[in-house]
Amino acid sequence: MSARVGLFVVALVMGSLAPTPPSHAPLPASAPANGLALTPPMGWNSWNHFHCDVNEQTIRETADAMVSSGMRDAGYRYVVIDDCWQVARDANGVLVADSTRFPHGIKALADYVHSKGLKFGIYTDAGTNTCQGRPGTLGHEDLDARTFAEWGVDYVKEDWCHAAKLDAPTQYAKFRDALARTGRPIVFSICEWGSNQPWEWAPRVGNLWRTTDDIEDTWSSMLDNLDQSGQHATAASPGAWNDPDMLEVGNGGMTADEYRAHFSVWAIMAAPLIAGNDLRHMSPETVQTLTNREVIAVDQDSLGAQGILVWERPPELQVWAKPLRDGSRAIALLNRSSAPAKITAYFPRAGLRTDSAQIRDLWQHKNLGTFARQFASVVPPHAVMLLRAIPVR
């Protein structure tokens, strides 16, 4: 279907052809005891845009930009340095930051981030070395956890390179416990790429866990990660979240419509919203996407339910729905094809138990009216229509 040229309009008829959507099973009762990340974490991570080219000035300027762009006020909090900040361990085994790139040390940088009303995050690895060959945490769990706490770290991402002979649930639990012993509230991000079925054990270990390979700044990669992470909705709950990887919004590899779709489906999935672009140099369009408070509200809804796929005509046309605390539903009409398509969302399949609903377009910030039993619209190619459906009783 995606190869057809010209105007292509198809209605999704959610009748006998449509599979019955899975109901939201009871959410896991056990989540990490740290009481953190009761809604999906929001922030920024250096890797997607900067990779190893990270330094103190960039992090300071990013913290400044998070404030000046309005992202902090929209809910973004964590400024996270990924790999390549560390170079060695000292005589006492303490991790040493690259003194050329971070001349004032990590503690001073964390203090600066905190002075902006933000929180500071850092990266390590469960194995002997990080993915870029820097010192890993294996055998130094308590020391590294204490070091991070002393530096004022609020969020730790732990990777899984050079860890092939380790047992992931055991190793990540060691670091969870080490972080807990510090007495400092630290969000724990597990990054083993979904290779050890983390949705089965990580809800009791980390606040978020990767369900996918690393994202790339392409439409196909984003959809692959959506498809993978979307399979594990029942593992998510307040304090424990499936992580389909960081956002690529603003990095230049996708169109504006594709980035809005990316941001929308991450919100539907209750995914962490961790920006991965250069916050210092954003177009107005990128800022508008990342700070759309109505879309962010879907992601941050306190019910803590991950949205699910409720209908598809494989693989191009989909309807996703997410229950919200106030009884309404967020509904995404996702057109993965290369031509416009009419997509119809039938309210019962989205979980609405009333005949009528008020529909609001969350990108147009516009009430569309009251509709009976269904809502339909033509969605552009590689785009989404994100709605809030409020039951009329």
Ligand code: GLA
Given for the second form:
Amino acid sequence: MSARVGLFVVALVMGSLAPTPPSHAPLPASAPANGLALTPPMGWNSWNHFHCDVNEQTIRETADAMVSSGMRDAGYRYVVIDDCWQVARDANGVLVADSTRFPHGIKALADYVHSKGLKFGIYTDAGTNTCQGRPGTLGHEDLDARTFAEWGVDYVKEDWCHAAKLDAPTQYAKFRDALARTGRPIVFSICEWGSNQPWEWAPRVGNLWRTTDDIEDTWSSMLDNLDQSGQHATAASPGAWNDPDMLEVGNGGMTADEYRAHFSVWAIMAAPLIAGNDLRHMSPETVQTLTNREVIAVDQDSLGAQGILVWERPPELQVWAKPLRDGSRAIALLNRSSAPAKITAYFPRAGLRTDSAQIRDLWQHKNLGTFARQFASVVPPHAVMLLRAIPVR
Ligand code: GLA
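Swap state to the form predicted together with alpha-D-galactopyranose from the form predicted alone:
Expanding to the full complex; the earlier chain stays at the top.
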């Protein structure tokens, strides 16, 4: 399904195009019309690990590490500075970067990131101030969009602090249009934490929209975000993605199994894969998790379908499945409990129309054989088994 057709279907599902326009009618202005993020964006963002402690040296080293670790070759592209880079506006109203932390300015940093074959992202806020009290974009939409475009920004995350009295769909559409007027392709990341039902309007406004509060580096927070974002699968399509928040893989609060589960269910949800750890100091296990190409391929599959929960024995054993372009299914057996448990994936429930399927384990990188009607395995506690099921005719 093309992005435009996908958008149209989503719009129909949302009941926002009534009556049905003739086929030659232009589609409403939309972020997917920017043609970007046809698969979920991949990259890195400073917030989860560094919070306000950002500077140009760290960002440059992060770009270097994205290349040397193999992450760029695995598909990661956007290096995004989150909050706290900005300190004021100048006499012309232009945003000013912290000159102690960014002595060479943002444009020079964007140029450096581009020189590494990567793309550059930045953060602002739709309200008067950012969540950390820095100047927000309210009333400066066109100027900020133009400034970002001049600096060579490829991705903007727009937050929702100090904005409570505003109408979210209106305000975000204003910035979408300001970005479009710059003529520069810029991915638009909406961050209002799912507080204004963004799954109903954001597919026409942004390339991705947060569905939850901020993630924390814990198993329970990660699962909360899975449960919330997992409810909005019908809103996702190429160019427009639910965003359950940035990854915590490698930040130290979860076990290796838990991080593999986190990465797997984000892939099943076709979530943006935005790493949030210190790329300069990664264990081999963290690199292996973040660069598992078979898992990344599930996330980046061009069909662009978000997987759904297809079976559960509440509250702790679940099977999630995601349809893939070639007719196969990615299937996650998720054990949320603290004891090992046998989990069965029933093929018809996972959407497989054939009786038999070849099963491949995407973490072991092993074919497990051909199975009829179902596949079962014991899954360790707080862990996932991620499979690709290829129908056998
Ligand atoms: C909010 C966002 C976070 C981060 C911080 C920065 O909490 O949800 O992702 O951007 O603001 O202040």
